[in-house]
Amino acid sequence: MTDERTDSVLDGYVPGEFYCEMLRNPEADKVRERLAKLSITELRRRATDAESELYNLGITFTVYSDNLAIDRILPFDVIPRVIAAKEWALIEAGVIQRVAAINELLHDLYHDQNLLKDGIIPAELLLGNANYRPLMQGVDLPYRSYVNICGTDLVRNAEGGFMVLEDNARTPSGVSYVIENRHLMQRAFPDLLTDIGIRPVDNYGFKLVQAMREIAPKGIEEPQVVLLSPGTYNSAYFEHVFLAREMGIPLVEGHDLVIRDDRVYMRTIDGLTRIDVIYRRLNDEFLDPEAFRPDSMLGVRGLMRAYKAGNVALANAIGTGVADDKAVYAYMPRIIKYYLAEEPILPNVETHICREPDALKYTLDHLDELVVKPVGEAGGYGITIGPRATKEELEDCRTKLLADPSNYISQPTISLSVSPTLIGNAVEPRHVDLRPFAITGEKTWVLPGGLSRVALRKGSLIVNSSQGGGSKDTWVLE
């Protein structure tokens, strides 16, 4: 019976009290009209075909569980998320502003530290941060560009306003899904896309390699760029292969590179080839066993010497993780005002820094109302969502807060926007966020759209792929 449903895609779809990305967007009329011409059965059939294509193309991520590495297809929902041109202009400006402030913060931190002298942010929050790298002190970078690839996580609240949830300034992932999702939609739903006027995403690889060449050491006419991957067992290895292909550059691992006279070379069948820029998808501590972890088998011995000598550029720079710490995030509005003399275009979610006594007390008193996050975790791990937690989970969270308050922040539970999502043979509302990707060389460019992640479990607010989330194609209208 479910195989013969003729009701259209949005028939019976009820978003409830949540802000709906499809129904509340007046510029999505044409998309809604076209969806109305599709039956649920037809949508399900095409979605099944799309899932098969994802599997055949090997578009996967890896979940690490019980010492096993399990490759999974990233769930893809075929109902697109549509963003109006005017809304995108605001997001784009806000992301560019934020990246500029982050780069100014990092340049200042690794040079004069005026921010700390002026008391804008507690010194121990930066200098005591696990991602602070004293080796970067005094290292000058082209255009003060520390964060060359940034993923800024945004959510939309019940009133429809976009807010920044967190910054990803180390090695943000997910852009490959943005581009592959678009390719998939172009093949499976050409009738939905035709004449809508959607901004393209295909030039990301070109923009990225262009920025990499801009940050190359001076005086090199044709900079040689490589993408450094930890290897096939990394959860984002598919993306590393994808991006190297899109950029037209070699994909290498640590053993493919060697340092000679503080310069980086790639081993080839024809001998050594000099490398000028490394887009690294490897965390700081594994990059150079001489400078960081001596047991690292993934990096290149002596790379930091070549970097400090100005003979190779690294993207992102060493030590950028300070800027995407969740406690530092709370100070971003002040950081933007301090360096740029501007008000933030995109506001933060209200944040309580539990290392501060008043904030800790407030968090403990309102534990069942707040979302509590560890400052150094990623992927949605370690989060306690107060209104949905059991008594045991709340008590466990309270114990951890009291034992190590500096490791936590808390935020109010945001009523995240929803988007119609195909669940089985029905379309239901599911919560979404948005990760725009910004590329910075001499200037900053933002990929139109970004990764819309969707929490596929009913009622869930956690969109991370490792926690059961999926993705959608994001359409920014011309």
The other form holds:
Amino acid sequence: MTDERTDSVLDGYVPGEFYCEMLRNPEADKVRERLAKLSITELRRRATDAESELYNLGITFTVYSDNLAIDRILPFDVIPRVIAAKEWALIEAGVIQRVAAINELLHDLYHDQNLLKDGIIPAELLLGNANYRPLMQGVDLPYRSYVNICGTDLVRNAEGGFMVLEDNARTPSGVSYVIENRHLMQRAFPDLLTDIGIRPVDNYGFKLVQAMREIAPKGIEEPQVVLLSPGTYNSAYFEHVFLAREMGIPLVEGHDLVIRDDRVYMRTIDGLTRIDVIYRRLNDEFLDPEAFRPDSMLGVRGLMRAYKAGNVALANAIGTGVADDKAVYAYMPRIIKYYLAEEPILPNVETHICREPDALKYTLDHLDELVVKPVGEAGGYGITIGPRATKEELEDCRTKLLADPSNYISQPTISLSVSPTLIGNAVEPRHVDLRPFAITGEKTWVLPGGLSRVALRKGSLIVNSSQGGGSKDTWVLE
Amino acid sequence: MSSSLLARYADCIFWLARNVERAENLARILDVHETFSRDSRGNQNWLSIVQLYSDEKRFFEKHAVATAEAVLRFYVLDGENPTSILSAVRNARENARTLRPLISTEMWVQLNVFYNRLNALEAHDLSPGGLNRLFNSIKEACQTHTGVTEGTFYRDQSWYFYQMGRYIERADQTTRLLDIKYHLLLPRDADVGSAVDLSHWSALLRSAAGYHAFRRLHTSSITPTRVAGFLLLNQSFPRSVALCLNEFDGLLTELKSRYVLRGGNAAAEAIDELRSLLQAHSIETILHRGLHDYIDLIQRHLIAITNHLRMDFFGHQPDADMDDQAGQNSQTTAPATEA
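Previous: the form predicted alone; requested now: the form predicted in complex with the partner chain:
Every chain and every other molecule in the complex is listed next, the one we just looked at coming first.
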């Protein structure tokens, strides 16, 4: 058994006390048996080929460090994460419910504000939120679809139950990796995929452009849709390119667009062409220097005038960031019940809102057991994981909490599920999460699977790509 | 859903083609220079390469003497030198990155791999023994790009801009090659009619991959007049100025009529004028009146044509400084004469 080359993939793999996505899933039998026939060496060889393919294809994201832009590939783990059909049905229903509640919340917030009148959530959490946009007040959107593209981050606890960790209702990214990962697997492991019955993912671009057409201003027969990107220096530029190609639409930058008489046009070789729908991968505050940050070079001057006049649709809508705030998150179960009169299908992780004195006290008393997160940050920055933190880190966290309690929430540490992952020349358990992507026009559609992110560092719970995370192909079984 | 090409993309694809064409020409010139351009004592004049691109000022800021080693490093690996092969390929790759929504995946991957390979080269890769192989591989990578593009690029408006970029750059490179070489190669008394003299002229033809075509046309002797005439006026040689301009003219006319475009009239007039200029005189007359001035006139026309495209199609303002528009397209890749 010392000869590594004959070891098969799952020999010696021990997930320990964690819920294992592969071993605990009876529907993954077939995949497991096939993996068992592969040697580690063979797996390593194919993984290496796949990585060099990623590099050659330039499937990269950009990391900024000391003002240097470095193109990195998102590390890809070749052992797939398998989701049973029944489990997926639950996730899908839960995500659709959540998106529906978020859209209702936003519609209400930007119209009658019944939610506030009924005291479901403290008014200042929404109205005092940095992402609340007063200019959206009274703006009507087709199908009340504010969040046309939503990424819902899910984790699985020690009992195997899925829970929502956070909502991403502004410009969620990562869907390009879902599709590229599948293509990569199809090329590197045709023998593993055959006859398994995996739900396809490659119609995402089609579904997205379809939804974009649905939300176009009324009366336009062939709406011109574009994707607005901050440009080649943006860390997600690869994804912008990918989506523009999959959707068959032009990828534009702010200076390609111009507003005339409250209508949006793009500059072409034959003059100006009218634009009806913009899938924007640019945050609100950069979109229009006239309405938001006056120093933004990335947006289009006057875009908000065209938007408010109903001459152009934006996806996602303006002001959706209120809904994915980490403090608002804590109220989501109540928000779901309030608008939909349903119990949440996917539960929240228990959350203490430190702006509330009791929650702050509890958090300070149990700092070494809790995960403390700043509410405004994305990308896994600024998180303190109590059980893993040093004394100094805990004290630092305490100081910050006391200085600005309303900037923080805390949650119990979840014993995240693990998935077998190729590390060097061995297969080891690593923690994973799941980000399904939901597209909403007239109706909501969820891409089967989503992005499985994997924390490649041993024991790490942080899966963000900016923090050393990788990804896996996610197989939803038919 | 189909609409006119984004102005920025037209600009970018035009420069993608120009950058690759530039890299290929530079590889050809350096290769041939290394191999064939020796005088009777076996010496090479590497300064002529620096003069060819009017880079004396920048070159001598970095290097005291134009040795083979210094010139090669400056033109192959020096990423700070905007006229190096590495810079041209890096710009082409950046153009391709911007154009990824438009170009084929195969075009992007080939350029990405090509650039990564070049970028990994080090000084010792320029050792005399391996130079020929290196230049060949660069040339081949550029030709692979052209082939992949021909075989995979969707034929819409952008295809016209791509080809126009390629031909205008090629015409420009051929005039530069001829301009500097002609003066350098004007025979010195001792070398007239000698074997060395002939090898200079054949080297010039080889730089442009025109040696064998020239031989088919002129079975007798290689003379300066014939070589200049061949490179400027021949109607069938793919790198002659006349052929490049004919192709460009045809492409522009077809682009305008096929897509019923309003712009492009000024560029069409400018190219007509330039073609008339080429047809007006025999090579003997041109040489008699002065080749350098004639070439200078052609180059100024080429710049004017590019400027017309910039204004009519690429969305630049007539008097705008080049700096106000898209990053890596025009200004950083334009030769010194266009800045």
